[in-house]
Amino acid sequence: MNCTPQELLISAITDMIGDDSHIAVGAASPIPGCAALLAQIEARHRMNVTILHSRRHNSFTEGSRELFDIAAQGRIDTFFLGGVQIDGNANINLVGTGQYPQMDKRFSGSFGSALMYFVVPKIILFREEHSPRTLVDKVDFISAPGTSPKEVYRPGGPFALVTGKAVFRFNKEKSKFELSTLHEGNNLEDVQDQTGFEFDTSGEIHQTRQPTVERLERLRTEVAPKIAEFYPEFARRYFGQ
């Protein structure tokens, strides 16, 4: 059974979630949302999933404020962040491009990204576009830093970066990404050419694991109807829901 590029990304993120107890998904994150629900199903529902855009999968009564509170208490294991720009030190930019404060383009802003980046142990960075425009040597504005000085209390931080071409793991000791796997149809030279920052490689680079037939079946028949509630356009486009 062939999978789509989106299904491959969902499966790759699902593998990273593992057996975490509580996964939270923020705004405009349909692929991480699918991965969280798929991981919950595969864990036989022994996992709490909170999706802010959902009524069924969101027990919060005070919205984002409650999310920030429980994250600061250490009660969220995995969260997802993206950015207009992401650099090689895992800094993210959600504010805009160009010289601050007179930027060329302005975006929605940092919101609670800096807090979540500091307190959630496993932050998975996600950006489907993989180009020098988005993966840069140095972000124009740091909405949330990838690393902090050793004297700064920081239980959270970057775990991995998932893009439309590859998966990178973040080495906190080196403050640098290391290429983990390449998605089918991509090669090392192409990824190096399309990445604005330098990254490490070690040994043989493997392909990102394809989802099994059983996983694809669960995704298409069990997860897709659920996400149609809060990501209807995504569900229609990729799952025909």
Given for the second form:
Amino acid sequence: MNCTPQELLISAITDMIGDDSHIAVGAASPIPGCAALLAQIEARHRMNVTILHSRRHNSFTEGSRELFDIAAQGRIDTFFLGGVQIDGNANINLVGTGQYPQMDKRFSGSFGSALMYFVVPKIILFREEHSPRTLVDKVDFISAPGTSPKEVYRPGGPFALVTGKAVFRFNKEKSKFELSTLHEGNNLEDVQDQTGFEFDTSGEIHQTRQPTVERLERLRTEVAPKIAEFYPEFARRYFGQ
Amino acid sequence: MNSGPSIVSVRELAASIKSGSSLGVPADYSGVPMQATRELIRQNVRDLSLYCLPSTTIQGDMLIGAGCVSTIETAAVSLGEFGRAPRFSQAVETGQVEIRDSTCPALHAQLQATEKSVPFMPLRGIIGSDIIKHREDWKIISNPFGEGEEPIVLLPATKLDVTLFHAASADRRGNVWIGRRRELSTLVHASKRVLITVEKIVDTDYFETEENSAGALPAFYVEAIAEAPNGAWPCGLQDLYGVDADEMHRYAEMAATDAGFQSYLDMRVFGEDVLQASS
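What would the structure be for the form predicted together with the partner chain, given that what you showed me was the form predicted on its own?
Now the complete complex, all chains and molecules, led by this one.
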């Protein structure tokens, strides 16, 4: 592999952003943040990137509610969500494990997921740790559901799941993940073993595309200095900024 | 004639916040009043209900760890890049603090309802989330303007006793510079009392030019202001200074245990040199 595991994930997410015109990045999302800025550099069309925790890459003037307002208006195409747990129906849990409210292990909370998951058309789920404790059959707490009954207003929802081992696409009709690509060094058996939910393997499964030398150069020299403004710890650890 | 807010010390400002108050708390990017927070802990304020817009960082974690908080309504408590909020997590796991889990746009909307003095605000999303199962104060109705049977969530208006935050500066008349951190206006509009610490008080009148007035919070909302240089430390403040990463790592590490957290308070809140510096 010509790149670090983090760079591969950034590159895989960049490929997914494609032709979208407004990408937003919320709390605690340095890898999606790098991907969004990289996609913007590579885009041949007009692309806005809004990073909530940045001053330079954030032109909101109405306060932090503006992100949720414009997402509800349909002005955000792509957003990223993570989870302490993610299950096979793409339900996400950012609250904790065990029984609510006095959970065994309490995490931060749901942030804006309970609206963003409903209104942004392309939600990319991201969780680097790929294990039976993060990818579970059923989440202990639903911060935001993967699918909704048809009477619920829901133009948005899950598009894909990117982990440290693989990329899945979400099939809304079946409410099920389909394995799309495996990162170099991983095989199907191991990924099935490390995933707590069942997923579809009937499609063609390729290896996750490696970033080109040019893309890596852009990431390391153009994106890394930008990310240091709002994710200084991440930039220091992975890019020596 | 003096129609402006009173100018007081940080100690006096904190002393005016009574135990049992509901307190509006800003997110890590909008001016965290850390010096005033340490003062609240020194003054042993109790039984606060924190309302976070829409999340909190070391401020909420320290107040919870120090036993100042009985309930917290928030979308998240997190130290961001520095990890989980250790005191918050432990207090929720052991039931020492009541958690009212919410989601960012709901926290904004409940204050926006108060801004408009209407009893509730509708919000899309949320349906199917476990958050609403534990919120008896939230209701689902059928959209009265819809054609079919679209369910939609209604959130009650929330009025806060006090809002406290830190800002870059205030002018001599008590207008406060908040720049584009307009969520602070939302907090202010929905609060009975507004207390602000600032880096400095300046001679510029913010309403003399249109350029400045766009980023100002009018003095008539504000009850009192205290000067607190570096008052957001170890959090950052707008473009004036960044987060102190070493201190945040130190906090995250020490606050992971009861004893470590007590040592942190001894060092940063109750230490003799700290008390001298703050008097």
